[in-house]
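This document starts with one chain, in the form predicted on its own, laid out as structure tokens.
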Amino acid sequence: MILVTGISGNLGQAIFQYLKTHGADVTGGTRNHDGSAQTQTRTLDFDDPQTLALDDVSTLVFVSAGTAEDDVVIGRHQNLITAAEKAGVGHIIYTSLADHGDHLGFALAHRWTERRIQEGSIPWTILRNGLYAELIGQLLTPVDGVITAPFGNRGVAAIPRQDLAEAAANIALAPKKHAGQVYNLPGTRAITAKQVADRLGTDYRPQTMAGLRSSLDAAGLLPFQPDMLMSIHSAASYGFLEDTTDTITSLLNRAPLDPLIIAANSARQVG
């Protein structure tokens, strides 16, 4: 059986929902679960060991834990990795950064959980996925018809979610043929906040990064979210999102989605 983590975010539930329709023996996991919402799901806690019984899991497609402290997340990853030892699952899949990646604020704890899987007893196969196209047009969403968001006038390797959710589920299915491989996945092409702008019909007026930080210190988030919003705006304004790589291609049965497409859609649905 094929177990997908984090299904109530939006990458899980895409995996889990295409290996759904291609006839997978798949169920989900998630801390929220209510036991009402779907069969095919399970309490999955990785806050709680207990909760983490894996002994029927052939495959587990381990989609990060989400955003905090890199402690707590490197401490729910290894709750999860141990737990998969234990039970004698056969693959592990897991959903990283891209390589340019390590200039952000959340990489620490990718690096640390690739390394740790690569070091443990199940075979493995690492997806460096990039930006989502669709946080990048959020990013960027006009504020009274102007863009403001200080991204520069370098490109983002953006990649629309589906195709890294699609690409994870295909591995899924024929994880052998995968295993010991580490793929680059950012976007096929690079797209920059003045193309967004263009297809939205509104003008690129970039503020500061002081200015950046102002706003999101009046916004109300967690503690580590600034650095870590501040630390995307930085490394796109300087070019350092902008390798792309084609490997997403020999992953899909199809070509990749445009993500200059799905990042302006975004960027409209969020204003």
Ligand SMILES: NC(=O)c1ccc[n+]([C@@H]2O[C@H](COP(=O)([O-])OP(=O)(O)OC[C@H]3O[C@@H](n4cnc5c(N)ncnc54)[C@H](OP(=O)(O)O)[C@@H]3O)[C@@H](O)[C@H]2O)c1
Contents of the next structure:
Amino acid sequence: MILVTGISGNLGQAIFQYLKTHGADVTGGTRNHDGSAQTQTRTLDFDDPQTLALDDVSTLVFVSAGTAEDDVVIGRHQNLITAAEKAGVGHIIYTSLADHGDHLGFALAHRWTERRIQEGSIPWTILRNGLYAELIGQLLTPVDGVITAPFGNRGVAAIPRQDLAEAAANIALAPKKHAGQVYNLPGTRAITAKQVADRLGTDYRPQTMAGLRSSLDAAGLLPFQPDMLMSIHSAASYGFLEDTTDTITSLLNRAPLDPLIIAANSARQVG
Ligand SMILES: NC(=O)c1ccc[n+]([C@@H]2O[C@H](COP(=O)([O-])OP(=O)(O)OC[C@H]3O[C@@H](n4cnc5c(N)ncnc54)[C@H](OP(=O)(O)O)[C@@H]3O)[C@@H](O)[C@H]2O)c1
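For comparison with the form predicted on its own, please write out the form predicted together with the ligand.
Okay, now the whole complex, with that chain kicking things off.
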């Protein structure tokens, strides 16, 4: 059986639905299971090893578990991998972070997890996912009709979440073919803040990094979140997220979606 984790989230849910529609023997894990046996889901809380029953799992699609301080994320990922090893899971597919994401505030927990999986006993596939086009769109949401996020003028190789979900699901349907592979999956094209603004018919007038920091401080975020968000803006502004690859195309059964359209739609919806 395939088990997809994080199915209350956007990526896990999309992987799960794709596998279901392709007739896979699949179940989904969530901390918020409703107790119904009909929904093909089960309780799975990485923070609670007692819930990590994986004896019937042949392929684990391990969606990284949320943003938190590094020790929390690493601790919960460690719990899941250890449980998978004890249960004799046959293959782990881990959704990580693209090569060019090494400057981002959440990179370390991903790289630690990759290393732990690669040094462990289970055959694996690592998906180094680029930043979601949906996320970039949210960050570029116009404020009073103007995009003010400091993204500079360089491109971001954002990738639609649905493309990443289908790639992960296709691998889960034939994991052996992908054993030992690290797939770097930024988008196939880099998009700029100005292009998103043009598509929305708004202006792009970036504020300073200090201005963004003040808004984030005022937004009542969790303590680690401002630095993580600032790191995305810095990396985007100075061209560290620009590298594209076509690798996603080889993992899909269709052409990739256009990240500019997805990002602009996302910016429009949030705004
Ligand atoms: N590439 C990107 O641009 C990007 C952007 C944001 C996040 N991410 C990473 O990619 C992951 C998937 O993205 P997404 O858009 O699906 O995120 P999302 O919608 O925020 O979903 C996060 C998922 O993490 C699960 N989770 C959190 N803590 C958990 C725990 N202790 N045990 C088990 N599951 C836990 C949640 O499941 P339950 O609450 O149901 O347990 C939820 O389903 C995120 O968790 C994050 O690590 C990547």
